[in-house]
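We begin with a single chain expressed as C-alpha coordinates, specifically the form predicted alone.
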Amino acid sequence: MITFVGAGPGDPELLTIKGKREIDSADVIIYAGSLVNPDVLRDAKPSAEIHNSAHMNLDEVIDVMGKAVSDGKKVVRVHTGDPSIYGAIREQMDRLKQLGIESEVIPGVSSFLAAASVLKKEYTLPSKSQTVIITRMEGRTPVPPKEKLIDLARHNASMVIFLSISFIDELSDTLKKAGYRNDTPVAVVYKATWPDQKILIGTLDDIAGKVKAEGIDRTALTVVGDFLGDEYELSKLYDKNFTTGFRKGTGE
(Lines of atoms letter the chains of each structure in order from A and count residues from 1; the text may use other names and numbers.)
(Lines give C-alpha, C1' and ligand atoms only; values in the text may rest on other atoms or scores of the structure.)
Protein backbone atom coordinates (compact mmCIF):
# COMPACT_ATOMS: atom_id res chain seq x y z
CA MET A 1 0.00 0.00 0.00
CA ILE A 2 1.24 3.46 -0.93
CA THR A 3 -0.21 6.40 1.00
CA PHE A 4 -0.36 9.78 -0.73
CA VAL A 5 -0.49 12.65 1.75
CA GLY A 6 -1.46 16.25 1.12
CA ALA A 7 1.07 18.15 3.20
CA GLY A 8 -0.86 21.41 3.28
CA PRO A 9 0.25 24.86 2.11
CA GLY A 10 3.40 25.22 4.17
CA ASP A 11 2.75 25.61 7.87
CA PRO A 12 3.51 22.16 9.38
CA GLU A 13 0.61 22.59 11.79
CA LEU A 14 -1.78 22.61 8.83
CA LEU A 15 -0.90 19.01 8.10
CA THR A 16 -3.85 16.78 8.99
CA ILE A 17 -3.56 14.54 12.05
CA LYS A 18 -3.97 11.48 9.85
CA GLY A 19 -1.38 12.70 7.37
CA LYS A 20 1.16 13.41 10.11
CA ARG A 21 0.61 10.00 11.64
CA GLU A 22 1.35 8.35 8.29
CA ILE A 23 4.47 10.43 7.65
CA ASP A 24 5.86 9.90 11.13
CA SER A 25 5.50 6.11 10.89
CA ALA A 26 6.77 5.69 7.33
CA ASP A 27 9.84 3.64 6.40
CA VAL A 28 10.20 5.36 3.02
CA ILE A 29 9.12 8.95 2.27
CA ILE A 30 9.08 10.53 -1.18
CA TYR A 31 8.28 14.23 -0.95
CA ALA A 32 7.90 17.04 -3.48
CA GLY A 33 10.90 18.99 -2.27
CA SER A 34 10.41 21.98 -4.53
CA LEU A 35 7.17 22.85 -2.74
CA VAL A 36 6.74 20.90 0.50
CA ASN A 37 8.06 22.53 3.66
CA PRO A 38 10.73 20.12 4.97
CA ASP A 39 9.50 20.80 8.51
CA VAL A 40 6.54 18.56 7.64
CA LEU A 41 9.03 15.67 7.87
CA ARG A 42 10.70 16.78 11.12
CA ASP A 43 9.18 13.94 13.19
CA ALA A 44 9.88 11.20 10.67
CA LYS A 45 11.63 8.12 12.03
CA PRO A 46 15.42 8.52 12.16
CA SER A 47 15.67 5.34 10.12
CA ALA A 48 13.28 6.59 7.42
CA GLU A 49 14.62 6.64 3.86
CA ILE A 50 13.76 10.06 2.40
CA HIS A 51 13.72 10.92 -1.30
CA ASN A 52 13.21 14.36 -2.83
CA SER A 53 11.11 13.89 -5.98
CA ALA A 54 12.16 17.30 -7.33
CA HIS A 55 15.23 15.44 -8.61
CA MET A 56 13.34 12.36 -9.84
CA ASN A 57 11.27 11.45 -12.89
CA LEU A 58 8.12 9.33 -12.83
CA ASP A 59 9.94 6.07 -13.53
CA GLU A 60 12.36 6.71 -10.67
CA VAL A 61 9.53 7.51 -8.25
CA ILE A 62 7.66 4.34 -9.17
CA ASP A 63 10.84 2.26 -8.94
CA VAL A 64 11.49 3.46 -5.38
CA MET A 65 7.88 2.76 -4.41
CA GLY A 66 7.83 -0.70 -5.98
CA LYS A 67 11.08 -1.81 -4.38
CA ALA A 68 10.05 -0.53 -0.96
CA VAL A 69 6.70 -2.32 -1.12
CA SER A 70 8.37 -5.56 -2.21
CA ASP A 71 10.68 -5.21 0.80
CA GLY A 72 7.66 -4.92 3.07
CA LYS A 73 8.25 -1.26 3.93
CA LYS A 74 5.64 1.40 4.60
CA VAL A 75 5.75 4.05 1.87
CA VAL A 76 4.33 7.58 2.04
CA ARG A 77 4.29 9.94 -0.93
CA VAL A 78 4.06 13.56 0.25
CA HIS A 79 2.62 16.27 -2.00
CA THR A 80 2.10 19.95 -1.34
CA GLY A 81 -1.35 21.37 -0.54
CA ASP A 82 -3.98 18.90 -1.59
CA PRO A 83 -2.61 16.46 -4.17
CA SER A 84 -5.79 16.52 -6.26
CA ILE A 85 -4.91 20.02 -7.54
CA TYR A 86 -1.89 20.12 -9.88
CA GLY A 87 -0.44 17.19 -7.97
CA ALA A 88 0.14 14.76 -10.86
CA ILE A 89 -0.95 11.87 -8.65
CA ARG A 90 -3.28 10.13 -11.09
CA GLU A 91 -0.38 8.97 -13.26
CA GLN A 92 1.39 7.61 -10.19
CA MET A 93 -1.67 5.75 -8.90
CA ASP A 94 -2.36 4.26 -12.34
CA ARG A 95 1.22 3.01 -12.65
CA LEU A 96 1.01 1.49 -9.18
CA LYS A 97 -2.25 -0.21 -10.09
CA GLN A 98 -0.57 -1.77 -13.13
CA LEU A 99 2.03 -3.19 -10.74
CA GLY A 100 -0.69 -4.56 -8.46
CA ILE A 101 0.09 -2.05 -5.70
CA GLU A 102 -2.84 -0.46 -3.89
CA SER A 103 -2.85 3.22 -2.93
CA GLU A 104 -4.84 5.63 -0.79
CA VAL A 105 -5.00 9.42 -0.59
CA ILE A 106 -5.13 11.56 2.54
CA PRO A 107 -6.35 15.04 1.53
CA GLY A 108 -4.65 18.22 2.59
CA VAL A 109 -5.29 21.96 2.84
CA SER A 110 -4.79 23.52 -0.58
CA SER A 111 -2.80 26.72 -0.92
CA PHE A 112 -5.84 28.43 -2.45
CA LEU A 113 -7.68 27.88 0.83
CA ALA A 114 -4.67 29.03 2.82
CA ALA A 115 -4.51 32.16 0.66
CA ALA A 116 -8.10 33.03 1.53
CA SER A 117 -7.36 32.49 5.21
CA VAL A 118 -4.37 34.83 5.33
CA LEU A 119 -6.26 37.41 3.27
CA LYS A 120 -9.23 37.04 5.63
CA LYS A 121 -11.57 36.84 2.63
CA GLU A 122 -14.39 34.61 1.40
CA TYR A 123 -14.41 33.53 -2.23
CA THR A 124 -18.20 33.08 -2.37
CA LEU A 125 -19.60 36.38 -1.15
CA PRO A 126 -23.35 36.88 -1.74
CA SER A 127 -24.05 39.23 -4.67
CA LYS A 128 -20.38 39.14 -5.75
CA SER A 129 -19.63 35.56 -6.73
CA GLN A 130 -20.96 32.10 -5.99
CA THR A 131 -18.41 30.44 -8.24
CA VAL A 132 -14.69 29.86 -7.82
CA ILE A 133 -12.62 29.10 -10.90
CA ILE A 134 -9.30 27.39 -10.22
CA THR A 135 -7.05 27.46 -13.24
CA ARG A 136 -3.64 28.36 -14.63
CA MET A 137 -2.29 30.16 -17.66
CA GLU A 138 -0.94 28.29 -20.62
CA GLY A 139 2.84 28.20 -20.44
CA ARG A 140 5.35 25.51 -21.33
CA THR A 141 2.51 23.02 -20.98
CA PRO A 142 -0.81 23.68 -22.73
CA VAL A 143 -4.34 23.82 -21.34
CA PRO A 144 -7.36 22.23 -23.06
CA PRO A 145 -8.65 24.44 -25.91
CA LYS A 146 -11.89 25.32 -24.10
CA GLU A 147 -10.05 26.35 -20.93
CA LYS A 148 -8.13 29.36 -22.16
CA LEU A 149 -7.91 31.98 -19.42
CA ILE A 150 -9.71 34.60 -21.50
CA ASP A 151 -12.72 32.29 -21.93
CA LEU A 152 -12.94 31.30 -18.26
CA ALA A 153 -12.52 34.91 -17.17
CA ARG A 154 -15.62 36.04 -19.09
CA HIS A 155 -17.70 34.73 -16.17
CA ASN A 156 -16.18 37.40 -13.89
CA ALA A 157 -16.30 34.85 -11.07
CA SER A 158 -13.79 34.65 -8.23
CA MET A 159 -10.62 33.33 -9.81
CA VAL A 160 -7.65 31.50 -8.33
CA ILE A 161 -4.76 31.29 -10.76
CA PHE A 162 -1.98 28.83 -10.04
CA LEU A 163 1.43 28.44 -11.68
CA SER A 164 1.22 31.72 -13.57
CA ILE A 165 2.95 34.41 -11.55
CA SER A 166 5.81 34.64 -14.07
CA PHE A 167 3.20 35.72 -16.66
CA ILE A 168 1.67 38.43 -14.49
CA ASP A 169 1.65 41.08 -17.25
CA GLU A 170 -0.09 38.79 -19.71
CA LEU A 171 -2.42 37.53 -16.99
CA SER A 172 -3.57 41.04 -16.09
CA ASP A 173 -4.05 42.04 -19.73
CA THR A 174 -6.00 38.87 -20.48
CA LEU A 175 -8.38 39.38 -17.58
CA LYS A 176 -9.06 42.96 -18.64
CA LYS A 177 -9.73 41.85 -22.21
CA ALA A 178 -12.18 39.29 -20.83
CA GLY A 179 -14.25 41.98 -19.14
CA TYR A 180 -12.85 42.48 -15.67
CA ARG A 181 -12.65 46.18 -14.80
CA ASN A 182 -9.20 47.73 -14.67
CA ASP A 183 -9.78 48.43 -10.97
CA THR A 184 -10.84 44.86 -10.16
CA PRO A 185 -9.15 43.90 -6.87
CA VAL A 186 -6.26 41.44 -7.08
CA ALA A 187 -4.14 39.77 -4.43
CA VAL A 188 -0.93 37.84 -4.90
CA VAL A 189 -0.01 35.53 -2.05
CA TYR A 190 3.54 34.23 -2.03
CA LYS A 191 4.10 31.04 0.00
CA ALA A 192 0.89 31.26 2.03
CA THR A 193 1.43 30.28 5.70
CA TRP A 194 5.22 29.93 5.35
CA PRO A 195 7.47 32.09 7.58
CA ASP A 196 8.48 34.17 4.52
CA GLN A 197 4.92 34.65 3.29
CA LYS A 198 4.21 37.84 1.34
CA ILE A 199 0.85 39.40 0.46
CA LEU A 200 0.49 41.98 -2.30
CA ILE A 201 -2.79 43.82 -2.78
CA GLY A 202 -3.64 45.81 -5.88
CA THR A 203 -5.78 46.00 -8.98
CA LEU A 204 -5.46 44.62 -12.48
CA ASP A 205 -3.86 47.92 -13.43
CA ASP A 206 -1.04 47.90 -10.90
CA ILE A 207 -0.49 44.36 -9.56
CA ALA A 208 2.14 43.45 -12.17
CA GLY A 209 4.37 46.31 -11.08
CA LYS A 210 4.04 45.34 -7.43
CA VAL A 211 4.92 41.72 -8.17
CA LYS A 212 8.02 42.72 -10.13
CA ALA A 213 9.10 45.16 -7.44
CA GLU A 214 9.05 42.31 -4.91
CA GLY A 215 10.87 39.96 -7.28
CA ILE A 216 8.21 37.28 -7.00
CA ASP A 217 8.41 34.83 -9.88
CA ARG A 218 7.28 31.50 -8.42
CA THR A 219 5.40 29.80 -5.55
CA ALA A 220 2.62 32.38 -5.57
CA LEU A 221 -1.12 32.41 -6.21
CA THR A 222 -3.02 35.20 -7.92
CA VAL A 223 -6.60 35.65 -6.75
CA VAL A 224 -8.93 38.00 -8.57
CA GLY A 225 -12.44 39.29 -8.04
CA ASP A 226 -14.76 41.62 -6.21
CA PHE A 227 -14.84 39.24 -3.24
CA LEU A 228 -11.64 41.06 -2.24
CA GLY A 229 -13.58 44.30 -1.85
CA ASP A 230 -15.59 45.52 1.11
CA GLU A 231 -19.06 45.90 -0.43
CA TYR A 232 -21.36 42.88 -0.45
CA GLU A 233 -24.80 41.66 0.65
CA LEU A 234 -25.21 39.75 3.88
CA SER A 235 -25.98 36.06 3.49
CA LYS A 236 -29.41 34.58 4.08
CA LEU A 237 -27.84 31.92 6.30
CA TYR A 238 -27.95 34.09 9.42
CA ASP A 239 -30.65 36.55 8.33
CA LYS A 240 -33.18 36.70 11.16
CA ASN A 241 -35.97 37.15 8.62
CA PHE A 242 -35.05 34.06 6.60
CA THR A 243 -36.43 30.62 7.46
CA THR A 244 -34.05 27.64 7.22
CA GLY A 245 -34.47 23.96 7.94
CA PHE A 246 -33.20 24.61 11.46
CA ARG A 247 -34.53 28.05 12.32
CA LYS A 248 -37.77 29.91 11.68
CA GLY A 249 -37.36 33.47 10.47
CA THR A 250 -39.24 36.38 11.95
CA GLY A 251 -40.66 37.24 8.53
CA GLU A 252 -40.36 40.93 9.25
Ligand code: SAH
Second form
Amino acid sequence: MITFVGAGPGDPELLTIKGKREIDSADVIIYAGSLVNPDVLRDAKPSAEIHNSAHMNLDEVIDVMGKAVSDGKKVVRVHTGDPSIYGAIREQMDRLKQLGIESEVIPGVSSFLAAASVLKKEYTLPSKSQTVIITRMEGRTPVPPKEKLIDLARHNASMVIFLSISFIDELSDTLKKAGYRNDTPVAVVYKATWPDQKILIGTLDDIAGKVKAEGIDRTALTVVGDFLGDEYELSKLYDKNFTTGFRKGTGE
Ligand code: SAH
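The form predicted in complex with the named molecule is what I want next, because the block you gave corresponds to the form predicted alone; please supply it.
In what comes next, the whole complex appears, and the chain from above leads the way.
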Protein backbone atom coordinates (compact mmCIF):
# COMPACT_ATOMS: atom_id res chain seq x y z
CA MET A 1 0.00 0.00 0.00
CA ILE A 2 1.24 3.48 -0.89
CA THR A 3 -0.38 6.40 0.91
CA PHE A 4 -0.57 9.65 -1.04
CA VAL A 5 -0.97 12.64 1.25
CA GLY A 6 -1.95 16.19 0.37
CA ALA A 7 0.41 18.36 2.42
CA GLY A 8 -1.67 21.51 2.16
CA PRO A 9 -0.48 24.88 0.89
CA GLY A 10 2.45 25.50 3.24
CA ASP A 11 1.46 26.09 6.87
CA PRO A 12 2.20 22.70 8.50
CA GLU A 13 -0.92 23.07 10.65
CA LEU A 14 -3.04 22.91 7.50
CA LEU A 15 -2.22 19.24 7.13
CA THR A 16 -5.15 16.92 7.92
CA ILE A 17 -4.94 14.91 11.14
CA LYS A 18 -5.01 11.74 9.07
CA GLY A 19 -2.28 12.96 6.72
CA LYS A 20 -0.06 13.92 9.62
CA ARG A 21 -0.56 10.55 11.30
CA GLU A 22 0.53 8.82 8.08
CA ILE A 23 3.62 11.03 7.65
CA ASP A 24 4.64 10.63 11.29
CA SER A 25 4.49 6.84 11.11
CA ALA A 26 6.14 6.38 7.69
CA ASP A 27 9.35 4.41 7.10
CA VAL A 28 9.89 5.94 3.67
CA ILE A 29 8.71 9.42 2.62
CA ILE A 30 8.87 10.80 -0.90
CA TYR A 31 7.94 14.46 -1.03
CA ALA A 32 7.76 17.10 -3.75
CA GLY A 33 10.57 19.25 -2.38
CA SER A 34 10.08 22.09 -4.82
CA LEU A 35 6.75 23.00 -3.22
CA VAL A 36 6.06 21.06 -0.03
CA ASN A 37 7.08 22.88 3.14
CA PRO A 38 9.74 20.59 4.72
CA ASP A 39 8.20 21.53 8.06
CA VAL A 40 5.30 19.14 7.39
CA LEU A 41 7.88 16.37 7.89
CA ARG A 42 9.15 17.72 11.22
CA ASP A 43 7.62 14.92 13.32
CA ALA A 44 8.60 12.11 10.96
CA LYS A 45 10.38 9.16 12.59
CA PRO A 46 14.11 9.93 12.97
CA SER A 47 14.76 6.63 11.17
CA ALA A 48 12.52 7.55 8.20
CA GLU A 49 14.19 7.50 4.81
CA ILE A 50 13.33 10.74 3.04
CA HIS A 51 13.48 11.29 -0.73
CA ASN A 52 12.95 14.58 -2.54
CA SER A 53 11.09 13.86 -5.77
CA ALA A 54 12.23 17.19 -7.27
CA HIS A 55 15.39 15.32 -8.25
CA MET A 56 13.67 12.12 -9.43
CA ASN A 57 11.83 10.99 -12.56
CA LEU A 58 8.70 8.79 -12.55
CA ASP A 59 10.70 5.55 -12.94
CA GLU A 60 12.88 6.43 -9.97
CA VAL A 61 9.88 7.30 -7.79
CA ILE A 62 8.16 4.02 -8.65
CA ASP A 63 11.39 2.15 -8.06
CA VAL A 64 11.83 3.55 -4.54
CA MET A 65 8.19 2.78 -3.76
CA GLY A 66 8.32 -0.76 -5.15
CA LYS A 67 11.48 -1.70 -3.23
CA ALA A 68 10.22 -0.23 0.03
CA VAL A 69 6.91 -2.07 -0.25
CA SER A 70 8.65 -5.37 -0.93
CA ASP A 71 10.79 -4.77 2.18
CA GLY A 72 7.55 -4.43 4.15
CA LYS A 73 8.02 -0.71 4.77
CA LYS A 74 5.31 1.90 5.12
CA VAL A 75 5.60 4.37 2.25
CA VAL A 76 4.04 7.84 2.16
CA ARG A 77 4.11 10.06 -0.92
CA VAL A 78 3.59 13.71 -0.04
CA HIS A 79 2.19 16.16 -2.58
CA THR A 80 1.63 19.87 -2.19
CA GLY A 81 -1.90 21.19 -1.67
CA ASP A 82 -4.28 18.47 -2.79
CA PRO A 83 -2.84 15.76 -5.02
CA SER A 84 -5.81 15.87 -7.41
CA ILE A 85 -4.83 19.32 -8.71
CA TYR A 86 -1.76 19.25 -10.98
CA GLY A 87 -0.35 16.52 -8.78
CA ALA A 88 0.71 14.00 -11.46
CA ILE A 89 -0.66 11.40 -9.04
CA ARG A 90 -2.68 9.34 -11.52
CA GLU A 91 0.36 8.13 -13.46
CA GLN A 92 1.94 6.94 -10.22
CA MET A 93 -1.17 5.11 -9.06
CA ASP A 94 -1.55 3.42 -12.44
CA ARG A 95 2.09 2.26 -12.48
CA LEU A 96 1.75 0.95 -8.93
CA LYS A 97 -1.39 -0.95 -9.89
CA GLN A 98 0.53 -2.65 -12.71
CA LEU A 99 3.01 -3.79 -10.04
CA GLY A 100 0.14 -5.08 -7.90
CA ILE A 101 0.56 -2.30 -5.32
CA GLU A 102 -2.58 -0.60 -4.01
CA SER A 103 -2.79 3.14 -3.33
CA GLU A 104 -4.86 5.30 -1.03
CA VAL A 105 -5.21 9.08 -1.11
CA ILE A 106 -5.60 11.48 1.79
CA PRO A 107 -6.75 14.85 0.50
CA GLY A 108 -5.17 18.17 1.38
CA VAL A 109 -6.04 21.84 1.39
CA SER A 110 -5.35 23.02 -2.13
CA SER A 111 -3.54 26.32 -2.57
CA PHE A 112 -6.57 27.79 -4.34
CA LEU A 113 -8.58 27.33 -1.14
CA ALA A 114 -5.76 28.73 0.96
CA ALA A 115 -5.61 31.74 -1.38
CA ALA A 116 -9.32 32.50 -0.83
CA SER A 117 -8.79 32.21 2.92
CA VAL A 118 -5.88 34.65 3.07
CA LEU A 119 -7.74 37.03 0.75
CA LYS A 120 -10.86 36.60 2.95
CA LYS A 121 -13.01 36.19 -0.16
CA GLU A 122 -15.65 33.78 -1.45
CA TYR A 123 -15.29 32.53 -5.04
CA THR A 124 -19.03 31.88 -5.37
CA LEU A 125 -20.35 35.31 -4.48
CA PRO A 126 -24.14 35.58 -5.08
CA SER A 127 -25.00 37.53 -8.27
CA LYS A 128 -21.31 37.79 -9.25
CA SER A 129 -20.23 34.24 -9.99
CA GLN A 130 -21.42 30.78 -9.09
CA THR A 131 -18.65 29.00 -10.96
CA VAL A 132 -14.95 28.57 -10.31
CA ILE A 133 -12.66 27.74 -13.18
CA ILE A 134 -9.34 26.21 -12.20
CA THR A 135 -6.88 26.21 -15.05
CA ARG A 136 -3.38 27.06 -16.16
CA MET A 137 -1.91 28.71 -19.21
CA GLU A 138 -0.30 26.77 -21.97
CA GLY A 139 3.42 26.93 -21.34
CA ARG A 140 5.99 24.26 -22.03
CA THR A 141 3.22 21.69 -21.61
CA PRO A 142 0.09 22.06 -23.77
CA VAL A 143 -3.55 22.16 -22.65
CA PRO A 144 -6.34 20.42 -24.63
CA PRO A 145 -7.49 22.59 -27.59
CA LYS A 146 -10.96 23.24 -26.15
CA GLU A 147 -9.48 24.54 -22.89
CA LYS A 148 -7.56 27.58 -24.11
CA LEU A 149 -7.59 30.38 -21.58
CA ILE A 150 -9.35 32.69 -24.00
CA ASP A 151 -12.29 30.30 -24.33
CA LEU A 152 -12.60 29.59 -20.61
CA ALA A 153 -12.36 33.29 -19.82
CA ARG A 154 -15.42 34.13 -21.93
CA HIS A 155 -17.63 33.01 -19.02
CA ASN A 156 -16.30 35.81 -16.79
CA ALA A 157 -16.56 33.34 -13.91
CA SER A 158 -14.23 33.37 -10.90
CA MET A 159 -10.94 32.08 -12.26
CA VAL A 160 -7.96 30.56 -10.50
CA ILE A 161 -4.91 30.26 -12.69
CA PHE A 162 -2.16 27.93 -11.51
CA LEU A 163 1.40 27.55 -12.76
CA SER A 164 1.32 30.64 -14.95
CA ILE A 165 2.74 33.57 -13.04
CA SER A 166 5.72 33.89 -15.39
CA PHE A 167 3.24 34.61 -18.23
CA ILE A 168 1.37 37.34 -16.35
CA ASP A 169 1.48 39.82 -19.28
CA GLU A 170 0.00 37.36 -21.72
CA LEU A 171 -2.43 36.14 -19.07
CA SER A 172 -3.94 39.57 -18.40
CA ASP A 173 -4.03 40.44 -22.12
CA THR A 174 -5.87 37.22 -22.90
CA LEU A 175 -8.44 37.80 -20.17
CA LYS A 176 -9.13 41.30 -21.46
CA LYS A 177 -9.51 40.00 -25.01
CA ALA A 178 -11.98 37.44 -23.72
CA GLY A 179 -14.20 40.19 -22.36
CA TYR A 180 -13.28 40.80 -18.73
CA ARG A 181 -13.33 44.55 -18.11
CA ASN A 182 -9.89 46.18 -17.87
CA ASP A 183 -10.69 47.11 -14.28
CA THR A 184 -11.70 43.57 -13.25
CA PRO A 185 -10.06 42.93 -9.88
CA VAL A 186 -7.14 40.50 -9.77
CA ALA A 187 -5.16 39.13 -6.85
CA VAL A 188 -1.85 37.34 -7.01
CA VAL A 189 -1.09 35.24 -3.97
CA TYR A 190 2.51 34.14 -3.59
CA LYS A 191 3.19 31.26 -1.16
CA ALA A 192 -0.20 31.36 0.52
CA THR A 193 0.09 30.54 4.25
CA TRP A 194 3.92 30.43 4.23
CA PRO A 195 5.80 32.91 6.46
CA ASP A 196 6.97 34.81 3.35
CA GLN A 197 3.48 34.96 1.78
CA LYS A 198 2.77 38.01 -0.41
CA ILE A 199 -0.57 39.32 -1.66
CA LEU A 200 -0.78 41.71 -4.59
CA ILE A 201 -4.11 43.33 -5.44
CA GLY A 202 -4.77 45.11 -8.70
CA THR A 203 -6.76 45.03 -11.90
CA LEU A 204 -6.20 43.35 -15.24
CA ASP A 205 -4.58 46.60 -16.36
CA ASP A 206 -1.97 46.91 -13.64
CA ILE A 207 -1.37 43.50 -12.07
CA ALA A 208 1.46 42.47 -14.42
CA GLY A 209 3.49 45.55 -13.46
CA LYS A 210 2.98 44.82 -9.75
CA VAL A 211 4.04 41.19 -10.13
CA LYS A 212 7.22 42.20 -11.93
CA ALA A 213 8.01 44.95 -9.44
CA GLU A 214 7.84 42.34 -6.64
CA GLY A 215 9.91 39.87 -8.68
CA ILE A 216 7.32 37.10 -8.27
CA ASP A 217 7.98 34.36 -10.81
CA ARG A 218 6.90 31.12 -9.09
CA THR A 219 4.64 29.53 -6.46
CA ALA A 220 1.83 31.98 -7.04
CA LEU A 221 -1.80 31.85 -8.03
CA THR A 222 -3.61 34.48 -10.05
CA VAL A 223 -7.26 34.82 -9.11
CA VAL A 224 -9.56 36.94 -11.20
CA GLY A 225 -13.14 38.11 -11.04
CA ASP A 226 -15.69 40.41 -9.49
CA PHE A 227 -15.86 38.14 -6.45
CA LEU A 228 -12.84 40.17 -5.31
CA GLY A 229 -14.93 43.34 -5.38
CA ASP A 230 -17.42 44.59 -2.83
CA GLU A 231 -20.72 44.44 -4.74
CA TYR A 232 -22.95 41.41 -4.38
CA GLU A 233 -26.38 40.26 -3.28
CA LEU A 234 -27.00 38.56 0.05
CA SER A 235 -27.37 34.80 -0.13
CA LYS A 236 -30.77 33.12 -0.11
CA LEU A 237 -29.43 30.56 2.31
CA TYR A 238 -29.57 32.99 5.22
CA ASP A 239 -32.34 35.23 3.85
CA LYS A 240 -35.08 35.59 6.49
CA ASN A 241 -37.76 35.57 3.76
CA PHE A 242 -36.53 32.33 2.24
CA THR A 243 -37.49 28.88 3.52
CA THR A 244 -34.91 26.11 3.41
CA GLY A 245 -35.13 22.45 4.39
CA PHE A 246 -33.78 23.43 7.80
CA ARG A 247 -35.38 26.77 8.42
CA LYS A 248 -38.79 28.36 7.80
CA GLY A 249 -38.89 31.84 6.29
CA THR A 250 -40.27 34.43 8.69
CA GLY A 251 -41.24 36.96 5.99
CA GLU A 252 -44.64 37.47 4.28
N1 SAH B 1 -1.54 20.31 -5.90
C2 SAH B 1 -1.22 21.71 -5.69
C3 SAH B 1 -0.84 22.41 -6.97
C4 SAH B 1 0.45 21.91 -7.59
S5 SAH B 1 0.91 22.79 -9.04
C6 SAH B 1 -2.40 22.38 -4.98
O7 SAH B 1 -3.44 21.75 -4.78
O8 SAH B 1 -2.26 23.55 -4.62
C9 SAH B 1 1.99 24.01 -8.42
C10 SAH B 1 1.36 25.38 -8.51
O11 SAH B 1 0.41 25.52 -7.48
C12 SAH B 1 2.31 26.54 -8.32
O13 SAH B 1 2.96 26.90 -9.51
C14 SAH B 1 1.36 27.63 -7.89
O15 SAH B 1 0.64 28.13 -8.99
C16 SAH B 1 0.38 26.85 -7.03
N17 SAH B 1 0.74 26.84 -5.60
C18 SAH B 1 1.09 25.78 -4.84
N19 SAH B 1 1.24 26.14 -3.55
C20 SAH B 1 0.97 27.46 -3.50
C21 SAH B 1 0.90 28.42 -2.43
N22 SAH B 1 1.16 28.08 -1.17
N23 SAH B 1 0.54 29.69 -2.75
C24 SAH B 1 0.25 30.05 -4.01
N25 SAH B 1 0.30 29.19 -5.06
C26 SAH B 1 0.63 27.91 -4.80
